[in-house]
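Given next, in structure tokens, is a single chain: the form predicted alone.
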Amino acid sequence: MLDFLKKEGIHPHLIQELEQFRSAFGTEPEVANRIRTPRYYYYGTKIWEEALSALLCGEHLLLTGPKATGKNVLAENLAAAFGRPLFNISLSINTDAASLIGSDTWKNGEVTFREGPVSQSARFGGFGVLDEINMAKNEALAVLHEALDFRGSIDVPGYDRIDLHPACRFIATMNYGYAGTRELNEALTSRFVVIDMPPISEDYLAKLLRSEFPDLSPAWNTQFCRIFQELQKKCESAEISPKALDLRGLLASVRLIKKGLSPLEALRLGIGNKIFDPYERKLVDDLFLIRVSEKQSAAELFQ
């Protein structure tokens, strides 16, 4: 990760502080398997520098923005860059305080406390990723207030207080407008530094495709970038819904092509067929046909 950050032109002072952080904090053997090598890299020097600066200052992050902006990819990348165990916490309307901090369980003939992911992050100095934080009820998230402010601790009713490890950080992600989302409580929002994630640029998407598919021809790398940018423009102008703006779907489509599926069929499977409105699906399919011939073979796309 450090080599990647240097290559991306991250300020040397930030990389130096990051190296000092990694040297200062070790990892308990029981959570060493949670230090992951990211599947994808996040590309965006400005966002990287903002996020690193905030976390090195001891702040917690809230990543906001529309679909396909790389919020979860960045969160995973940050945990790897800091060399910390990663605890993913997927939130929903059914999330309660016990599922976050833990609950009673029966073990060896006695009642003991079984830690939740927030408690584990606090104790082991992990990076807790609170995914889709605005889907959970505010009363469930109230348990985070004490952990995220100057107190830096969690009181577990009936047990003891857990003080946050100095390497512990929480990174929350949220999308606006998804079904089941709600306004985030002001008291909770004030405890985060907020980064508004921009849509992925054509240059950064090209880098992502090159790193994932090094044998993809430059011409087709450009074509897939243009397809995604045109989908982005249609979403911004409300011609189509955001369902079509699927970066995971684009990457899945290229993988299907590499397996031998025709480019047009792969794009339909990865992106087009996820749109259930017939009019929108036709618009997206027409966009594909402008860039990809029905007779195009998979072998032509790779070097």
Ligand SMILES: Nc1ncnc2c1ncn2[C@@H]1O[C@H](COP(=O)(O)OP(=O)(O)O)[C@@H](O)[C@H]1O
Second form
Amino acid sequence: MLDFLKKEGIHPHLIQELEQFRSAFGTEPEVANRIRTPRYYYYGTKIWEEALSALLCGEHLLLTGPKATGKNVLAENLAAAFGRPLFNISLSINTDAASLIGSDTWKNGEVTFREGPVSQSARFGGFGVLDEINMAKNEALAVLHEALDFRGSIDVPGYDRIDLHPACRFIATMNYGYAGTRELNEALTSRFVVIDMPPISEDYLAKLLRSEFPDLSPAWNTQFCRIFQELQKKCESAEISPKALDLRGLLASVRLIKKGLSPLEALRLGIGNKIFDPYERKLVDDLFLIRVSEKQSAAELFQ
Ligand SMILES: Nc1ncnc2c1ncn2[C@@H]1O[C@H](COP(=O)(O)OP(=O)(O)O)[C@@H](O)[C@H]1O
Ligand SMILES: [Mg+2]
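The structure above corresponds to the form predicted alone; please give the structure of the form predicted in complex with this ligand next.
Up next: the whole complex, starting with the chain shown before.
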């Protein structure tokens, strides 16, 4: 992970501080399997430097932005970069305080307290990823207020207080532009440093495609980057809805082409068919047809 950061040109000073952080804190064996090498790397030097600086200062992070801007990938990469166990905490309208902090359960005929992921992150010095934090109700999130304060702690009603381990950080993610998403309340937002995640740039997308599909020909790598860039432009000018700007869908399309599906069909399955408005869908399809003919065969795209 550190080699990757060096290669990406992250400021040496930050790498050095990261190394100090990593050697300063050990990990309990019971959560050691939560320190993982990420499946994907996040590309974007500026965002990396902002996130590392904030976390090194002891801040907690809120990553906001449209879908598929790599919020979860970055959060996981950060846990790996700091060498800390990762706790994924998916939030929804049904999340209550007990599912975050923990609750009483029966074990061997007696009542014992079973810690939730927020308490575990706090105690083990983990990185707690509060995924889609704005989906949760304010009542449930209130337990986080104290945890996120300077020298935070968590009050477990009827039990102890858990002081936040000095290596513990929370990274919240929040999509906007989705139906059903709410604004985060001010008291909570003010406890985070907020990074607004940009859509992946053309250069980084080319890099991502190269690392995911090493045998994709350079010419087709460029074609896919252009397609994504054009979708982005159409989104910005509000000609199409952001549904079509789906990097996950683009990656899925390329995977389907690798399996042998025709490129045009794969782009429709991965991206085009997600748009239900016929006019918008036509616009997107035309955009594909500029670069990919009906007859284009899958094999020609790979070397
Ligand atoms: N800057 C980036 N660097 C690397 N991968 C990215 C980047 N932006 C998006 N992705 C890719 O987009 C997909 C979705 O990422 P994810 O983290 O789940 O997005 P989000 O949580 O913002 O919706 C992943 O396949 C990821 O690799
Ligand atoms: Mg996400």
